[in-house]
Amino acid sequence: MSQSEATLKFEPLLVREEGPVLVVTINRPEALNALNEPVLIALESVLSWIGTEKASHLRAVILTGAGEKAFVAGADIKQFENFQPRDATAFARRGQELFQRIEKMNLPVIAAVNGFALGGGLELALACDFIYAAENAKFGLPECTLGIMPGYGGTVRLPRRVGPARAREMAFSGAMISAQEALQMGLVNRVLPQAQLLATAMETAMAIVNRAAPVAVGAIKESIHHGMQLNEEKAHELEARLFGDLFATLDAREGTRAFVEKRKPKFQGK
């Protein structure tokens, strides 16, 4: 797919290939990159064409915002002016089914947050594997200070990460915190000057490809993330079974024999 066709089809998006990695730039900068319903239309549309044979040949996917001032600040707080009970559980449910898309992907996604992460683009940037941040990047769940909470999947995945005590703070209060502090606390992973930024995240991004077999790198995210949702019993039964049904994959006797003969593997993805 062209740089061309890609904007043309998933417009307010930005959708560009750099060889096996998907950059996918939220592109409403005069809006500090906020979610409205054109965006989430299509980041659905993304994630329905990762999933085609079209797009097999990809192995990971960067998630930014477009500008240096906001990843997404939030989601676009003028629809919610008319809601009716009714309409904001169907708005929450559609959020955290596109974010459980992300989430569950096979393909590992990584955030590179550029600027102010706020309410639904903090729930965006948890929904991805991890997070880097630029210096001058902001997180918080101000939705308390609207009246209203977290309903992409704040309240579920921020105490996963940094633990209930944490989280609680910040969906209380609706402060925000900086990058440094995210770090400190494990929200991010690393924090790194704006211009470095995407390069960065891209340097990450190939290590992995370059390294890792895309089956592998599925097992291990389905046993991440559904193994935090289980006692650890359960959860070792999941990491064994994951384990050996990759021995039916072609990458693992690929990897093996690879290794055995002293040689770069040559993963095919299956």
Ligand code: COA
Contents of the next structure:
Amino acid sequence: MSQSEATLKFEPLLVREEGPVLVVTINRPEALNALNEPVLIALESVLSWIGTEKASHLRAVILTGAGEKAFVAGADIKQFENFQPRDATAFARRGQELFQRIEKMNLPVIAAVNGFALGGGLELALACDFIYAAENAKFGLPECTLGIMPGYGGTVRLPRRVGPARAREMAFSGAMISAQEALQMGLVNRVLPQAQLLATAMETAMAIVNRAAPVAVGAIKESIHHGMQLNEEKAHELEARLFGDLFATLDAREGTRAFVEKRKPKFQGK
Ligand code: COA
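Right, the form predicted alone is done; let's see the coordinates for the form predicted together with ligand COA.
Now the complete complex, all chains and molecules, led by this one.
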């Protein structure tokens, strides 16, 4: 391990800091990294930790699954057996809230999908800012084949990402699509050989970290995320407000001054 790497304790996740990038690996390969209670609790803890002063040096997050077979094969199906409607609603709300926290986090989050991304796994990847997929990755919403439906935002985010007709086809059939099909429909940004997946996600994360002011990335993330939920007029108003707010930051002053002085800016995230 290099000096700039540190491993943090958030079992059953593997959480590794590589300089300013946090790599979060869901580590339950024996159950294809299915989301059970301990995984959800650990994800909630990592997100809370990212919001603290101790993590203020972080600039990007990569989310992936352990092994080469699965990113996340969904919510843990075994827990559904004795669910009553009220339990199921609470289960959905809890996962939705967790995924919304990922979406609203002011750091860029890249999903590196290294295998199956099914049900809650696809929903988790969709809550990230964008997806890179390994060539063997498979995506699907198989809930209907269990007599249930997506409950962690799949019917909300997938139609917004790929259009309602493609989302219906996937969610009605429960069929899996390949990484190449996912690329064609704009669900993933890049398809890579498995061996290059994490390194490429890291390169992109570092390109963002090295070029972009953190306050700018946070504002862009909010403008796109929030703006997608507004009509165009309101979305433009939001963009103008966020654009204005950035001029109260040190980074905006530094960025424009550095350009004029023909030097590389030194951003502080303030
Ligand atoms: N919840 C709980 N356990 C799961 C799981 C899930 N979502 N997905 C896989 N597993 C477990 C299997 O039960 C199996 O455990 P076991 O060895 O104790 O029997 C282990 O992971 C390996 O899975 P297996 O089914 O043997 O692998 P496979 O290569 O034959 O099939 C899948 C892979 C992904 C096609 C298959 O596991 C599957 O269909 N999983 C469920 C996907 C799903 O419906 N997700 C949505 C849930 S709402």
